[in-house]
Amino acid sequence: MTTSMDRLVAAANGQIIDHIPVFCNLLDQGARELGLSIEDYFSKGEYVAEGQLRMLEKYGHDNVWSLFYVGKEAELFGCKKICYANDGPPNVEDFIIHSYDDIEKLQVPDDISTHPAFVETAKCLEILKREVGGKVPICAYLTASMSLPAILMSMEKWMELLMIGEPEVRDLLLEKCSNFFRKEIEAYRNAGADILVYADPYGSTDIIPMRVFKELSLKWMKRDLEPGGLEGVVYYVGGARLNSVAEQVINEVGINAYYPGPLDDIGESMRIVNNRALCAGVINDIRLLDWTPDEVRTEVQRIVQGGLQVSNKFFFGTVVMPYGIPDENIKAMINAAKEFGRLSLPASD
């Protein structure tokens, strides 16, 4: 029997077994599956793992997540206040860096794997590894050092420091964030994560100028990823556009999987990657809130066929799916990706 892991390995080698891998980033929806509030759901690793397993069974996609919410990384630095919504992802309520003096005092945890804020994540990973390990890719979300300051001090203050602040202060913060990232990715690898989503919105020229990308983003990307290597790493720019920087990341960093934004032209993405890596075709999942199932199917067809016309080193994905997407649209999307992803078209030279 073909497993989701089989599909992913095949896609990485430019092959399709039965259909392309279909990655579906269902997170908060697990609370609804268990009949829990968002706050209660994310309070225990057992709940999150059960939610992921139930959704895997319900929808039939090809991945599960160990991600609770992005603010978990701020909690590992000492954040104590998280704001919970009724129908969406939790967010940091109180930033831990209020002034530049706080950067000097910021402490990177010695061992993330034993940190109290990682306990429930570790439980979730343990359950997922026991239940589907080796058969279904287990995904982890890790914020790159260039983007992590945004959840520690706010996007506005980080952009101010990044663009016009003192370089020494900026680099001190980036060094601490990079040291944290190195420990975090090691903890997730040791706990059983297969797919390590390197999330870096500040690695897209939608957010920063190309000059800053070349001078800083590439430098810190290399430092973040150097110790453990690139196995399982996916470059993800948080739903922003990838195409303008993809060539440089491939050439200078060598990451083997790429996750463009929904506004990237998928044909162009695939041509830039040019069979050197695995690449996703990503749907604008905000539109899933109000599209009809037929409209969803048509859009999935466009994305999947556009990717497969260039290369079979291709998979389908979403960004972070809103809580309110109707079930029928989720099912229509996944079923269409499987249907059109069976078409192993000849890859162009």
The other form holds:
Amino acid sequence: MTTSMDRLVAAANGQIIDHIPVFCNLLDQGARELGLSIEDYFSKGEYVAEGQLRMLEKYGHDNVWSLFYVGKEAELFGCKKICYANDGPPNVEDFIIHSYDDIEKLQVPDDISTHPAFVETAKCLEILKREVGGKVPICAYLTASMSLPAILMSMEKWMELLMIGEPEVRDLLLEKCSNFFRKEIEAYRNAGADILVYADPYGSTDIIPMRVFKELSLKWMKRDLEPGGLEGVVYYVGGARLNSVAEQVINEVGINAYYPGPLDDIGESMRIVNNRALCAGVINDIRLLDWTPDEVRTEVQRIVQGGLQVSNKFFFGTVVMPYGIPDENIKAMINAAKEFGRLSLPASD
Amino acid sequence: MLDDVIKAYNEAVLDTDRALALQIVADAVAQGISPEDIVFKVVIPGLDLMVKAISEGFDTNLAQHFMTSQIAADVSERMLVLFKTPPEIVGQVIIGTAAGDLHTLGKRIVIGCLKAQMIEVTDLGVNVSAEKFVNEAVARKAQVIGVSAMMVHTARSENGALKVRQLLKERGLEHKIKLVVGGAPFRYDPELYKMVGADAWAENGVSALKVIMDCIKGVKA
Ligand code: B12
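What would the structure be for the form predicted in complex with its partner chain, given that what you showed me was the form predicted alone?
Let's see the whole complex now, leading with the same chain.
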């Protein structure tokens, strides 16, 4: 029987076995499956693994997540206060960097795999690996050094330091974040994650000017990824647009998979990537809250056909699916992605 | 000469070069251009020009909005103390992030642009209750309440903009106070502002200025 991993490997080679890989980024929704509050759900790795497996069973998509919420990375740095909601993702409430002095004092944990804030994630990965390892791609989320400061000091203070602050202070922080990233990716790989989503909104020119992208984002990206290599790494810019930088990342860093934002033109993304890597067609999942199942289907059709028209090195994906999306829309989306993702249209080169 | 200053200033701002923008202004003042002219003929038209360019499809990034707002607010603040007579305040705005939302950057960008335009802004901070938004707006005779939200659940929450609308309605304030919203979820769904009961929304910090200005004018008319 074809597994999700088979589909992904096929896609990376430009082939479709039965249908394209359908990636579905369901996170908080696991709490509902287990009948828990979001806060309780994220308190144990067993719950998150169970939630992921139940959703996999229920929806039949092609990936599972070891990510609880992005604020977990701040917890690895010592953040103790997370703001939980009943109907949305947890957020960092207390920033660990309050002043530039704190940057000097910031300690990168020695060993992430044994860090108390990683224990539950490790448990989750262990269960996922035992249950579906090798059959279903296990995803991990890792924030790039250029973007991590946003949850250590707030988006506001990071933008300020980046654009008008002292370059020495900025670089000291980036170096610590990059050292952290290198250890983090190693810990996740060792714990069984296959797909390493390199999350870097500060690697999109929606957020920063091209000059900053060239001077800083590219440089730190290379440094982050250099020791561990590019195996399984996906370039993801937080749902922002990717097209303007894709060529440079391919040429200068050589990442093998790209995740555009929902507001990128998928045909353009595919033409830029041009068979040199795998590329996702990404739905605007905020609209999944209100679209009818028919509207969802039409939108998925547009995206999937738009991608496959250019190349079969293509898969379908979502950004960070909001908690309130109706079940019927999730099902309509996945069914449509499988339905339209079968048609292998002739490439138009 | 003023034309050259305007051109050079705008270029520096779009280039996110704060040091250069401030230098251009300092040189202009040294050469005899009045602080009033700097604000009303350089800074404010600069913002207007950017609003217009964006509405015509000019693509901008977040850092440009941050720097535009930062520089405009900075220059205005420096110039205001040098004014011969204090300028007329154009309007009053109350702003904060929605209940449950802790993200401050969007709000800060909007505030900078408003201040440069001689709009008085009260920043209520983060995680602001609907009651507080409305009470403060009444106390300060504000024409506009601005609610910023970065996540879907805070943008659509019953305790956020929706409740501000409900309170405005209950208290018969709808003709006096307009509700304007912004933040990432609104950019991914341009119709969302209506669903949460807002009168208007803006896609970015600089456009927020025009939208809020229009609301102030509407209330005052
Ligand atoms: C950078 C980014 C990150 C960074 C930093 C996040 C942060 N701020 O803390 C990182 C990578 C760490 C991250 C993490 C997360 N993110 Co994020 N992220 C983004 C991204 C790319 C930009 C968000 C941002 O900060 N923009 C900067 C602000 C200033 O822009 P803005 O809010 O749009 O404001 C502008 C306008 O909207 C307007 N405006 C703003 N306020 C107001 C108010 C008024 C009155 C007016 C008129 C105008 C106005 O002017 C502003 C300036 O131009 C967006 C996608 C995108 N392209 O927008 C996702 C996005 C915001 N993230 C999202 C999510 C879900 C998250 C997480 C919760 C994921 C998770 N499950 O953990 C975490 C939260 C982390 C935390 N805080 O603890 C979602 C939110 C939607 C949703 N699903 O609910 C988004 C939209 C992505 C998506 N499409 O799914 N993220």
